[in-house]
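This document opens with one chain alone, in structure tokens, the form predicted alone.
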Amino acid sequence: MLKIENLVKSYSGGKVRAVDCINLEVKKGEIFGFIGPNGAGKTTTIKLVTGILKPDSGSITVDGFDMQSRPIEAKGRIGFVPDTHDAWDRLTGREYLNFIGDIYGVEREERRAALEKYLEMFEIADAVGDQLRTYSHGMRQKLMLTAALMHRPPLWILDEPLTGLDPRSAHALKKEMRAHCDGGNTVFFSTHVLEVAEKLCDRVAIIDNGRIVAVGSLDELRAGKVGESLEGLFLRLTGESDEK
């Protein structure tokens, strides 16, 4: 579903490599976790994968479509929730959702059904007529999730999707992520909550200093250390320690 090959992105005139020759393949039907310390390159990688940034070199393929040569088709296969909530504050929630629906060409009945489902799931149906400037952080997160998922994309790319969600909405989203993948689709998400990644993900990749330092299932990453937690793995593979 998602293939990343030899991906490189530098800043400061090439002096700082935020993403340093990353290779990943994320399969259909799996929840794939992307974890790493602050500044490790997670968000830069996600912005490259979604076409927001252009790589210095390397390639990204989404469901068979190359992001460089066929960006419209590739982006159309993605539902993206960023770690920020930039939007036009004077739009109402419904106006924003309809704007996104128009961009993705979501037909009226499909749009109605999707909005009914997600607005009820995230408990913001009563607020959808209000302007975005009145929304709390959590309400904006719920709106962004609704907007990203309404066109039924096969690949969900979620950057810290649980941030700001109340426990009921977080539980509903995790169930929806699993149901999405059980239907043969894919979820690629970053998180700092290692317990969530440990319980939810089929496989994870750990990034540190712009490089992938490990990828696989929890059992594969344990490398014989039976019972080791994802937190323990993370600290060991990123050179962290309890003292630090």
Second form
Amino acid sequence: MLKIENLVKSYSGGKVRAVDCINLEVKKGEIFGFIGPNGAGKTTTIKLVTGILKPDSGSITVDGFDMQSRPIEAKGRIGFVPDTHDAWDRLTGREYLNFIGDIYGVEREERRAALEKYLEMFEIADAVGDQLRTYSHGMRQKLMLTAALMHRPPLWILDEPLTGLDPRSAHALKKEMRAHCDGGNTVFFSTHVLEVAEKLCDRVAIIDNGRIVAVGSLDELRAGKVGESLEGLFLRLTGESDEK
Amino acid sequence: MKNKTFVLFKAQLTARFALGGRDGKRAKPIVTAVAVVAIAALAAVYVGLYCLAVDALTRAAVAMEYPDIAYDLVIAAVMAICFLFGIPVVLSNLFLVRDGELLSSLPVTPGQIFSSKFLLVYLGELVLTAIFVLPATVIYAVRVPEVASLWFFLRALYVTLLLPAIPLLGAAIVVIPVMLIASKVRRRELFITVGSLLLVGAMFILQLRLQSMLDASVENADLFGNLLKNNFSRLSAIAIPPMSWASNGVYGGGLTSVMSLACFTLAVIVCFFAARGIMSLIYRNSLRSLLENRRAARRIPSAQAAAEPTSPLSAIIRREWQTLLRSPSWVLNGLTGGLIALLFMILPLFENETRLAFVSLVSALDPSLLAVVLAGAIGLLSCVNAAASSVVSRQGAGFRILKSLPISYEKICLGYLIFGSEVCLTWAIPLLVGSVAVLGLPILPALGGTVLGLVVSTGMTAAMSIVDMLRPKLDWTNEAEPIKQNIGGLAGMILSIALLAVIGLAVYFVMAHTTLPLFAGYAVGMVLGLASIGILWPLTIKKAAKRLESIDC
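Form predicted alone already given; the form predicted together with its partner chain follows:
Now the complete complex, all chains and molecules, led by this one.
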């Protein structure tokens, strides 16, 4: 579903390598966790995968479509939930959702059904007539989740999706992530909450200093160290990387 | 311990102009150099034209043995501009800010917040003031050589530095009632927008009404002469003393000059502390009321939240209108042309004699000439189409979301250009209706002029938007910044003025210097307008799409 090959992205004229030759393959029907310390390159990688940033080199393929040569088709298969939502504050929730629906070409009935389901699920139906600037962080997050799911994307990408969500909504989101995968789709998300990654993910990748330091299922990553938690693994791997 | 006002001011200045260092995204030096040279050259042309006008005015005043009045007029015009345009600037920078929440939480007084924000606004207006006053000072010194001395220039510099203070403080005080009422009403942003528009309109009409009353009392038909000889200085001295103190402080002799400067300085200090005192009482509450989250009265059932689908291009255009019309800052700055058009069409209703003179002039002119004049008026207002000149910058952080969506950059740019052209309708329609209903323009030339004006404006929209599309200012803390502190937007406006000038000169040449019928001038304008669309739109879309794709955000 998602294939990343030799991906490189630098800032400050090449002085800072935010993403340093990443290779990754996310299969159809899996929940893939992308974890790493602050500033490791998670958000930059996600921005590259969603077409917000242009890579210096390397390629990204979404459902068979190359992000560089076929960006519209590739982006059309992604539902993206960014980490910050301070955008287009003057639109109401309803206007924002319909704008996204129009861009993705979601038909009226499909749109109606999706909104009915997700607005109720995330408990933001009451606020949908208000401007986004009046929303709390959690409410904006829920609106972004609804917008990202409206067109039933084969690849759902979420950047720190649980930040700011109340426990009930966080639970509903985790359930929906699993349900989305069970429907034959794929979920790729970054998180700091290692317990969530441990419980939810089929596979994880750990990124540090722009490089993937480990990738695989938890059992594969533990590599025989029975009982080691993801936290211990994370600290061990990122600590090793820092020492290097 | 550091002065908190200064600390706040420094932090805001650093944040606004990224003085703490850029984010590593630097343009190629050659591109920057070319842009700087182009902007400087165009700016020099317009400053040159302004200087020519001021010089002509000063020479006329010298010939009438009232040389000081030309300088008085410049000072009065600058203060009036600072005041009228200061109202939206003060609103945007003092109240409709994104850092209000942060500043409200800090252990600083409302007076300190006000002072720091006011200083920031003041700096911006100071540049505008200097552009108008300093050339006029030099021209005055050349035409009236007996006053030219180091002391004269030092006084002029001092007055220039203080000149924006009183009109800006006046604007701040005028805005206070709007903010006080706004904090009590439900749809406060709509109220602020409409209230501010009405306020600016009322000030404008009041000023012209006063002027028309003044004219009526003069028996002599020589309006300009009478204004210069009898009324202007007297009126300004009585009605707006700081205005005469400022100009007397520069060109007055000996004790008059010193006294005037002292009075002017005292007036600035008094106004500042009066505004600061009032703001200390109301500022925090006004800011808080704007930060409060008001909920919509009506709950929309989830199923009804889905609207009728539309094309991605229409969605882009519709979203631009939705965001523009909801922001008081963007309405006040972006739709200025519409307000000016409306005022100019309402104005003759207050002055029957002027209106009748216009009607008789209109009836004597060729229809093609009338159409071209109306098109020119529409084109002139399109030169201040800030909604188009800041179309990408206004996206701010939202541009990142747009980049993740499955829509081509070409289509986004096309949507922006269509939106920018649609904005021109907000002044084209009032001018069309007003020219027919108020000035008695026949329907056919009025429609022809409107069509020509819109065609030219559509071409100008590309010239207006291209710089912002290539170099948008996406990081900002208040909604006025992407419009008011956007060099790209200013450069776009200059480019569009240049395009209008080229088309205007070609039309003028055909109408005035050839034996062709006057309609040929109209036809030339139309052909050039269509050609500008045919050339500039594809070029802008191609260049901008490529650039927008490569922007890191």
